[in-house]
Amino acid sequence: MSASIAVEHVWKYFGDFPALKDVSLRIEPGSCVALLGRNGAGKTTLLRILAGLSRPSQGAVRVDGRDSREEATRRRVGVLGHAIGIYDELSAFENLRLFGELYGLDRPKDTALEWLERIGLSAVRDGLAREFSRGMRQRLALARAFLHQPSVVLFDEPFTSLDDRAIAVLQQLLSEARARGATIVMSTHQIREAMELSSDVALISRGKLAHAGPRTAEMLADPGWLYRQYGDGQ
């Protein structure tokens, strides 16, 4: 079986600074990978490259066998990052319809309405996103990330700023995505929660891949075990 995500000798420079140093990683279909590391380790940089939002300085990334920056590939990926990624001047319905069209869905209007019902925003479908509460905007962003049933889902600190209702929605969507065989990569500092959700773990340390492999009983029982075992060295 081919890898869902294949990272091959990736380097990423910002000026003369190497944010990623010769990272190679293979992620199997259906895996849920906890991407761990200290602040500034390179996690967000790697996720942006996986999402096709940034180009590696050297090396290659393939998602479902295709270059990560191809339009067809990006349509298969769902992303939820630090920024919510919705248009403030559009209504909730207009946001989801627009993204449905961008993803090439057959029925973008119907899909938008279905997702608004699912996330509890049907009553305010015509309200502008900028007028929504933080929690409402978060739920709209979750719908945006999942409405096209992506085969690969990428999260950058997904639980950090979500309210309780949005967390419940996210957990349900993650469960459904795993059930249909989607591949999930989740960068987070909430190690205990990540260990409970993940099948595999990758540790980035100062731009290098320090460890990658299945989540073990030791990691689940003691969230600090991984850092002690593999350290924070180069």
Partner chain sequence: MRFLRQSWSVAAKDLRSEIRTKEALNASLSFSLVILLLFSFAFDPAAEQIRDFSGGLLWMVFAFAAALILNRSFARELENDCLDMLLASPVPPAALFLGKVSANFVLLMAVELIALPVFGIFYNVNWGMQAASLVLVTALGTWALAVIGTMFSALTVNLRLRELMLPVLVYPMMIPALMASIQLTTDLIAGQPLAGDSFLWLRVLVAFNVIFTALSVVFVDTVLLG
The other form holds:
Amino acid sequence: MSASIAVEHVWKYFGDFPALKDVSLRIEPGSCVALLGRNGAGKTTLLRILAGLSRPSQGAVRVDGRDSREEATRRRVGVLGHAIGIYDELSAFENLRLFGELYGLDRPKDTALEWLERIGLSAVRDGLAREFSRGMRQRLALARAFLHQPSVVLFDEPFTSLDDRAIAVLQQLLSEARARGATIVMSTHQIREAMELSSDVALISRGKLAHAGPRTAEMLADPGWLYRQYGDGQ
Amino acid sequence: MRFLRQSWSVAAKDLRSEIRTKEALNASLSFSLVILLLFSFAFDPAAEQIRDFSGGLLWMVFAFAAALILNRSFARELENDCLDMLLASPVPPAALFLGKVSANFVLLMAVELIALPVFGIFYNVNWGMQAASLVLVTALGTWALAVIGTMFSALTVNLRLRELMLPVLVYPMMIPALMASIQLTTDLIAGQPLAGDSFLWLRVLVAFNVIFTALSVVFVDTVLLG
Amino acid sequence: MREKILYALAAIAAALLVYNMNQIFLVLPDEKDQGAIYRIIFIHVPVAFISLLGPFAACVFSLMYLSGKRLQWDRAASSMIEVSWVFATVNLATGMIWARIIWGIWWTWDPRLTSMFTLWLLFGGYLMMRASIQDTNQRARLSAVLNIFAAVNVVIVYKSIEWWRTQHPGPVLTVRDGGGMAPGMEQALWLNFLAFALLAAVIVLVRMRQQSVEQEIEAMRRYAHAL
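Could you please show the structure of the form predicted together with the partner chain, as a counterpart to the form predicted on its own just displayed?
All chains and molecules follow, beginning with the one already shown.
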């Protein structure tokens, strides 16, 4: 079976400094990978390369067998970074319609309206994102990332500072995505939540892949176990 | 076809948010009025020779007022990391770039088409004799400003000294296009038709636009993706 | 080995410069119209050529950098631009001194002066932008693109300023016509061109080494932070 995401001997240099050192990783379709590691270990760098936002200095990344910068690949990938990635000067509806158009959906308007309904923002669809509360903006950002039914979902620190309702929406969306057979990669500090959701874990330490494999019962019982076993401790 | 639709979505998005806040537009417009006022102190505003350098004055106003709009073009995308989301979407960077150039072109033209009649009134210059040709020349010069300005806005978007670097880079790059626009505008306002020597400058302007639009489309990918 | 080549080049450049200076200042006679000041062209003209060639040579290295992303090409391109820019400054300064003495004015909007000034501004912007970027790869990538834009623009600038200034006649330099030169003077000019070209090459090589060391230090600092 071909991997959903194949990372082959990826190096990324910032100047002469290697932020990623010879990282190779295969992620099977339908798995949910928690990408763990300390700050500055290279999690965000790796996720940016997977998302096609940054090019590896050496090595290659294939998503569903294609280059990560190919248009067809990006159509299937959903991305959410640290920041929410929505336009403050546009209304909730305009934000979703814009991304619907950019992702080449057939009916961007209808899709936007459906999603506003799902995340409970129909009543304020014409309100500017600037005026929304933080939780509302987070739900809007989640809708933006899932709008085009991605088959690969890349999240950088999804649980950081989400409010309760947004976490509920996120968990709902993630389980739907998994039911659809989508592959999920998320980097996070919130080890406990990540462990509960994930089927596999990958630990990055100082730019190297320290461990990759299925999430085991020990990890769930004691989230710090993985770090003690393979990492440099926190 | 899809490329054009995506460009259009980006352009419409930029125009919509600018028209909603009018931040850059208002700043640019009032700045151009201030420059027009300052010119009246620089020389005798009633002098007949004003026609001889009307092109220079106008393009000075256009070029300086443009910096305020161009500065915002990519900086607008930095809030909430929207630029990353655009680059992660299936939109090719070239389509993103052309969308932004088009939006900037429309905004710059809007400011210029207000500044032009104001200039005519303040300095008693009749610019309407060859209005169609004048608008054509303005459009060509503005496209040059929009392309170079948007490209360099992309180039400087992640720099600490973004606002300072943009004018330092844009104006020297713009010199051939500005020279051509100044020459053509002065000729048209003086009542000379587009013929003879003017064609040389029209060719310079068109060549500048073609060369740098093509170069930008080729290199915008390299600039936006590290 | 590299170091030895560098020292050898520097020694040749220095020897040649000493020889040339002796020729220019002590052996060659004053020119009949201009007097002693004509000697400035032995510096003015060679630095002009080098400052014009530099950006195009650098453009080749910028393209090489963008195709292979190897930092040594960036170091080569940027060192060439730095040296060209300094030579352009020398060219403008010597030109102004000459103009002050022969024409009585520091500056005239002659096509060549205007074009050189534009080039100086263009690459001054390049150097300013480089100085403002911390990350080595980002700096290399962005300045390579800027270099390509600026080099293409230099061609357009030179052509259009020529057209512009011929429509607006003004004082034009004709004295620099090589044809009217005495053979001894022409030989001195060529030799000094060679000397300055060698000097430029030596400075470029030194700057490349400096930049390479700077980048090593930067990487070590990153390592230290990562620990």
